[in-house]
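There is one chain below, alone, in structure tokens, taken in the form predicted on its own.
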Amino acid sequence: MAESFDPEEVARFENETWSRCAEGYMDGFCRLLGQGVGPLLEAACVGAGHRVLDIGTGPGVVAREAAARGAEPVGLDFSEPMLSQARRLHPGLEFRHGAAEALPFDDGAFDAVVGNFVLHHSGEPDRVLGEAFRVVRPGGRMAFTVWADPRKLEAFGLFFSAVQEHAGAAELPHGPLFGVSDFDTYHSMARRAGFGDSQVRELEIAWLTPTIDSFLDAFRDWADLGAFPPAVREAIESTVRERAEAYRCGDGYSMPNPAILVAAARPAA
């Protein structure tokens, strides 16, 4: 993993990134991320009355699915938009402000531990896996999805390859775990938090939408599109909407993007 990265400043992008997309979240980005959710819990082994955390919540889908399994979860975000939407959409639900790299709860407090896409955000995951260890009751379980190899994100390189194309490469602040996909690293990973029997795998997952219309707009969101010249931002959503034909499935659109499932047990006492 690369260590050229600054934990601030990845949290500080990370943030003002996601918040930007809180309002559009479910329209968008959901139609992919939430075909993580079904996996994940269950290698977690969530079920019926199990008390769950779910890191990095954004709108509280895998909160929400975790409660309709019989669990108890509660969901946390460094993004007060975006847990202004979890609220608004599941009321009856917890949902708590804080950071994945320094967790809020007592230790022992849940039976699972579990965060959708989040591992890779943060500019210290050895330090989340910690915290999820901590937190996590003896004989409980973790489980993270992360992007597999960038070569097969087909559904981000539609977008990003149209950028690059009439804008340029942007150089992101990032973490150590963008673009990791050597399975090896996250076995190590876990056994250093102190985790055993841990499982890593690929999913093969695809942005599914009826139209191209949500695909964009979530772009739009997350890219802030709108500071880009006029011209260049229609060149960068012409090509992305004649290039998303290869992707033309029935009525709508399907994109590969797979990602890697990570779990693992906190040894028993």
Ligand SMILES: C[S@@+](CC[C@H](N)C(=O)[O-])C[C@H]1O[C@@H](n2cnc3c(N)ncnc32)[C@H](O)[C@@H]1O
Second form
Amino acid sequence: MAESFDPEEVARFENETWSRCAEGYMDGFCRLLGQGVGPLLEAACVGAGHRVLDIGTGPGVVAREAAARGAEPVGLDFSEPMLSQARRLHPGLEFRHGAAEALPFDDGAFDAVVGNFVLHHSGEPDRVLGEAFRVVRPGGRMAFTVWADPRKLEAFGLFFSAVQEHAGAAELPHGPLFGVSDFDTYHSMARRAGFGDSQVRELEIAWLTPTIDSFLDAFRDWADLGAFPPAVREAIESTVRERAEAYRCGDGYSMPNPAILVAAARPAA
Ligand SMILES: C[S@@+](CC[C@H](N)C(=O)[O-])C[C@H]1O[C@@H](n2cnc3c(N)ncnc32)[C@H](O)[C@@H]1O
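Now show the form predicted in complex with the ligand, given that the preceding structure was the form predicted on its own.
Following is the full complex, with the preceding chain placed first.
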């Protein structure tokens, strides 16, 4: 975490980026990120009757799965277009507008606090964990997923190496934790926030897609590909299609992109 980040700048960039992705998210990024949901909820021991906060809920996939397990979830996000998708897809669930760094909830309001691929998008991840600690009850649990070592992220690498090659630069939307893959950093962060009994492990997940079109569609929104000159955009897309052939698997494609799962408990009072 050597680089310094302006939290407001990160938040503005993240909000814009994810708002742009909201409509196509379920058919795009969710094919990869959705695989973190089961392990995340298991690590937080989410079960029937538990009050669960899903930070950075996006279109509400984690909240939906928590509800399917009998829990009472609240999804929180700072992107209004993401919240509109969540409310449209899950009209029976509660979604709130707010920032992960200043949660609009009382102390100890939840049995578990989770966040699927949101911690590395915050400019102030220590504050996010501090807030998670505050709103979870003594004895409750937290779990977050982040990305593993960038050298292992083959799905992201497939796209960004093509951007690098044809456009010369590839800017990723992220905060200071993107690319931080040593487990000790996460153990220390959990401890600093007040949590105990932290566990950190790698999750083998992959971007599974029937077509490279849906993969490219996701990145078109995320990386604002429309802003590139048409010839550059076409070159990027054709390089991605060519290299994606190495990831053919059955009727579709499977591109490895492992994650890190961090879980811990707030000590009982
Ligand atoms: C990668 S998406 C993950 C969405 C969802 N958790 C999932 O697994 O499908 C990150 C989400 O976190 C939200 N987000 C990012 N930074 C945030 C912050 N500081 N406060 C609240 N929401 C944030 C974004 O708007 C986006 O919806």
